[in-house]
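Presented as structure tokens, the chain that follows is alone, the form predicted alone.
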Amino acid sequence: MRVHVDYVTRYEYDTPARLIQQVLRMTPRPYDGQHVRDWRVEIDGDGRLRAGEDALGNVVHMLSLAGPVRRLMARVIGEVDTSDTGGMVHGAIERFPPAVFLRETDLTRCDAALHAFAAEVAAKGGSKLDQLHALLGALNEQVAFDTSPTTSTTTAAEAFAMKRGVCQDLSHIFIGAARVMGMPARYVSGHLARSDGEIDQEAGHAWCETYVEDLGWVGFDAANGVCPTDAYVRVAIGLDYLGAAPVRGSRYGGGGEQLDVKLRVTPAGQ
């Protein structure tokens, strides 16, 4: 499948920002089933976008950006072609052994009643493969996807209480989980073609891979209880969502931030 992404990011403030900088974890990389066509990254400032990569890999561009600034635009279109692995991911940059991806994290750590769940599953048996599937069946029909009571704060623990959450939180339970279960599991950040033909989304997309002995590591998006698809475009990973943000930086001064996401995400030939 070729997919097309433009994203477009802008902020206004009432009190101009007399500094900016940011992180972009915007770009993908190419790995088996993943081909980057064309990407770019675009800013409307007088400011400087320096490229480079974190420690997992992802390609980061650094924005800096000097004010004062009462308006400030991020844009990143491009094409990637996909196709469809199984939910399988073969030929990506791995800088660590799977084993770093047990660590916990203060959002994806587990409270009585998550390492319950996981418990649960776990000792429905089988393999390693069919404990995940279980997993990820059990946690779609527990927590609903719901945009309201929930925020980019919310843990695991707080989202899996509620039953209720978006992709982030979905994702989020499902990694302490399977951590808990001995399975390294990361977070990753990307895109969705829809299948409903919806092409203007509010936010990109989240899922996570959990690494199993004798395949690698393989996909599961806990959202729509399914692996990953030739729909997905893989962007960034991390231990949690903090670490495949698309964006997270910071600023001085700035009052009244207003900000405003526009993303279409095409498939090709719509």
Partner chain sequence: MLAFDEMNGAPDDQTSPEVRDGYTAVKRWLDDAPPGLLKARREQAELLFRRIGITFAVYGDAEAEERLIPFDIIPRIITQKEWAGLERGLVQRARALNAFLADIYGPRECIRAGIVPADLILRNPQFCLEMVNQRPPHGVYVHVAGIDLVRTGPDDFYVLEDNCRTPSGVSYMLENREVMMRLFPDLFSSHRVAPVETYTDALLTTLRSVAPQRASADPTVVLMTPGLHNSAFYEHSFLADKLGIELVEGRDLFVQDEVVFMRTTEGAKRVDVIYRRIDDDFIDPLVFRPDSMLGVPGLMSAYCAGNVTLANAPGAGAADDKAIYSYMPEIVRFFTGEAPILKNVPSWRCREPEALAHVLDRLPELVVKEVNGSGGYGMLVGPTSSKAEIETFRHRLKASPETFIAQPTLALSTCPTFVESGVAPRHVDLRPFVLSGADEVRIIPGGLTRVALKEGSLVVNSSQGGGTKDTWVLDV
Given for the second form:
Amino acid sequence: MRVHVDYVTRYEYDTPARLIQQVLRMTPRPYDGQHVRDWRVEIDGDGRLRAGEDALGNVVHMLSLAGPVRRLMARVIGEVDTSDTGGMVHGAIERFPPAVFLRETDLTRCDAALHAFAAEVAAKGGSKLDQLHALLGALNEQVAFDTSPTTSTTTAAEAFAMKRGVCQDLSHIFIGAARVMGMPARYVSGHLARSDGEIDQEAGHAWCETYVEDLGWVGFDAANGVCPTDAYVRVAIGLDYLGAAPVRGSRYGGGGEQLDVKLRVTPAGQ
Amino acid sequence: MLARTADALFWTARYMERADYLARLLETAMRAASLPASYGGSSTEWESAVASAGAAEEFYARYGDATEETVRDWLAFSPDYPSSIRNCLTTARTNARAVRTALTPEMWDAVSDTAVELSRFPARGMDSEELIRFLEWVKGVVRAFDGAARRTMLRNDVYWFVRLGGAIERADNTARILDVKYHILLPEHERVGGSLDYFQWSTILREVSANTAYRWVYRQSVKPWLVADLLILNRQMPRSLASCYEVIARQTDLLAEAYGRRGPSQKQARSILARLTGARIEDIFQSGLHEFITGFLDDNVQLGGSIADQYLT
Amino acid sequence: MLAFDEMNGAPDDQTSPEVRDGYTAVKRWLDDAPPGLLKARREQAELLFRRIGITFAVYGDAEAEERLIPFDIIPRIITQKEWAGLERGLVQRARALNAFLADIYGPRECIRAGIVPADLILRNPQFCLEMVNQRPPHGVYVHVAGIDLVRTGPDDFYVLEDNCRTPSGVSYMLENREVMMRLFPDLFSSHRVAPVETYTDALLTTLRSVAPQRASADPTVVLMTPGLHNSAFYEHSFLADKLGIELVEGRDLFVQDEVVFMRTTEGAKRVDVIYRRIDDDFIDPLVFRPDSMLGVPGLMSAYCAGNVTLANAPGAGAADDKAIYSYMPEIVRFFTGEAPILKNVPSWRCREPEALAHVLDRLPELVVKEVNGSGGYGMLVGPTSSKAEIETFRHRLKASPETFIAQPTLALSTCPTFVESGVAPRHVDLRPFVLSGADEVRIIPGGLTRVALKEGSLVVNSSQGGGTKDTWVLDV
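Beyond the form predicted alone, can we have the form predicted in complex with the partner chain?
Expanding to the full complex; the earlier chain stays at the top.
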């Protein structure tokens, strides 16, 4: 499938902001299921944009702008050709052995309830892959998708206690549980071309990948209860949301900010 | 020097000066309120003390009424009044501790024990005698700090920022007293005459510890325009606006010289000083004492802002 | 527990009236001191410390934000001969630690060679992914190490812990000496005590030596503190003052175009070397904890661009993990090609099932340490713990064995200490500070002696009721 992404983020600051710095992880890299035809990141104003790579191999753009400015716009526009690999992620850039992805982080740390949940899933037995599918199923059953109660700093344990969350929270729960079950797991941020024809979206998507011995990395979309297909554009990976976040930024001054995101993910032919 | 270090020094000095001012204000109010009404003693002393401290709205919202009890509590001890003596000393000490190494050991000695000492004074239920002792102690701490600074500091930018903070605060304090009491210095008041006015005028002098100074300078009985002259224009009087601005202009010039760059602070300080040295008290009364004072307060705040922009951030 | 005494020697040799080398005069002084003198001197010492303002904050104790660490006026003495051996061992250890870090963030040969299990490194939260393939300026990772040593016999020194992150305590080493020299000038004129005051010069020289190549010949060095409320703030301000460098907080610095600047009264000034006394997690909110208000956004990008030196390097803590500690003898051998000069305390890695079983069996006699704990927190000293405490630990061990190691309870040497009941032996350790620069390794003779003031206690941490002593390296 050819997927076209047009992602515009506009910031408006209450007062002039200075020394704006943003770390952008918005550029996909190829793997067996994804060919990047064309991709670019643009900003307005006289900021500096320097491309590089982070520790995990994600493409990183470091945006810096001395300011003072009241507005900032970043636009990502590109096109990828995807194919359905049944969730298998081969041919991606791997900078570390899978064991690194067993590390727990503040956002994915399991509390007693999550440990119990993971143990329950593991008790069903079966192959590692079976267990991961069981985890996906159980998560889908027990935790509802709900945009209201969580924020970007909600931890897996907190979301699990509320039994609700967005794709970020569901992914964190999945990752935390998979890790305590002994399987390396990581966070993926990217885009999903929706099947209902809706192309305007409010935010990017997030899912997980888990390392299964003999199979390699396999994707699981905890929010939708499926493995990723050719409708998914894989952009960045991390130990958790923080490592794969599309934008991490800081600035001096500026007061409050108005954020306006326009994201259009268009499957070819629409 | 780090901008934050300069900022902490500047504000340590300001808070010290403010604590001293509030102690003086309370002492004077206690004394005035204890005079028989026919000598000018009245409960309005407490109201005017609150007004001179510059946070009247918050005060009335909290206490409703200005009495000896409430004003003492507010000005000396209240945790909710950011400039209460207790808060001033605590903040000054915190600032000083953050930049310990920029201070001389003698300066640190002067403030280091204030936290412990402060906790020894009960916040409530102090009788007047105890309160007087407390206020004496506060003034002593400030004197020790100030004295240590002058006796022991190197004359470099560290010292200049300390002096600058103290002088700006002091100018602000003197101007605030004038702002609250200007009406009793106005000519129509003078016609009333009598002991009532005399005590009110001398109360003003007392607030800036200038009763004796007045005699030495003017060698005559207390006259309202001379009180105003002493507090605004007299360069011998260390709390006068003119004297404060001589200090301010001098310190900002020294900074500019050391750093090789003049900026808005120097320009503003010089222009305010020029206005003060060029003025005559008759002209100030003519064009409005009140307007002059409020104008000065605004200018002083603005200079504080310029110093912050130029050096402290 | 009978222990070797630094002054009187072996516990089983009670017949010997001999005093160990170096202690003769101090022993005589203690014997001759008129009653009340020691107490008077201790009070004087406390007064001096209070005046200096040398304080220490204890976490979880809001009342005691500015507490004094107890100081004991009886010095701990090490002979020059003993010290020479320790010094060689410390230099070797520091070289090995730096080489180990360069390897795990680079080619990882020690993993391939089977010296250290890959898991232990890759899963170690102190292993900083961002540092992989980032060579720090001049290849130095641990510029300041605090290597904790304990002693069990005349020639038996063990390394208890390698502190490679932001080891503290050196201000006490320096201030203890100042106070001792003021209180006991006679003792110093009759002993040839190696001076410690050169530490600050050595530290500054070390820090300047590791400035980025492109920095000027006169690099700007600063000390970065988390601020007033940090337990070691006094030390930060003390060192900055002695080194003549600015004491900065995160908010005093900013990064522009991958260069670090500090805000001064004269405008922005470029910074070349940051001696940071703030944990990795907090140094850059764009890379590590996003909620950190203590760090500098963009600092890591400046670091990775080679425009600033951080001392110690981010991720240096991967070498002082207690699980890694148990592999140190092999690590020293692998990277220096020499036999380790300093001994390691034998350790059971509870991640290994056999070791765990053994440890659970002998819990009341062992010391159990949390792999990522520090400052004496999260630690069980079997022989001095109650049954209930031991059982609590047993549960924790079973729940997550991989986070613990266990060691035999060492009979730490004792040193005469002036306590309520008079002069009595108390257990001590020693933290020498090892400075690694671009040119050489520097160590000031001695270090900080910490003493457990409670009778029989083996925990010397100041947060747990420990005190300090002046440490003398003596030419005898």
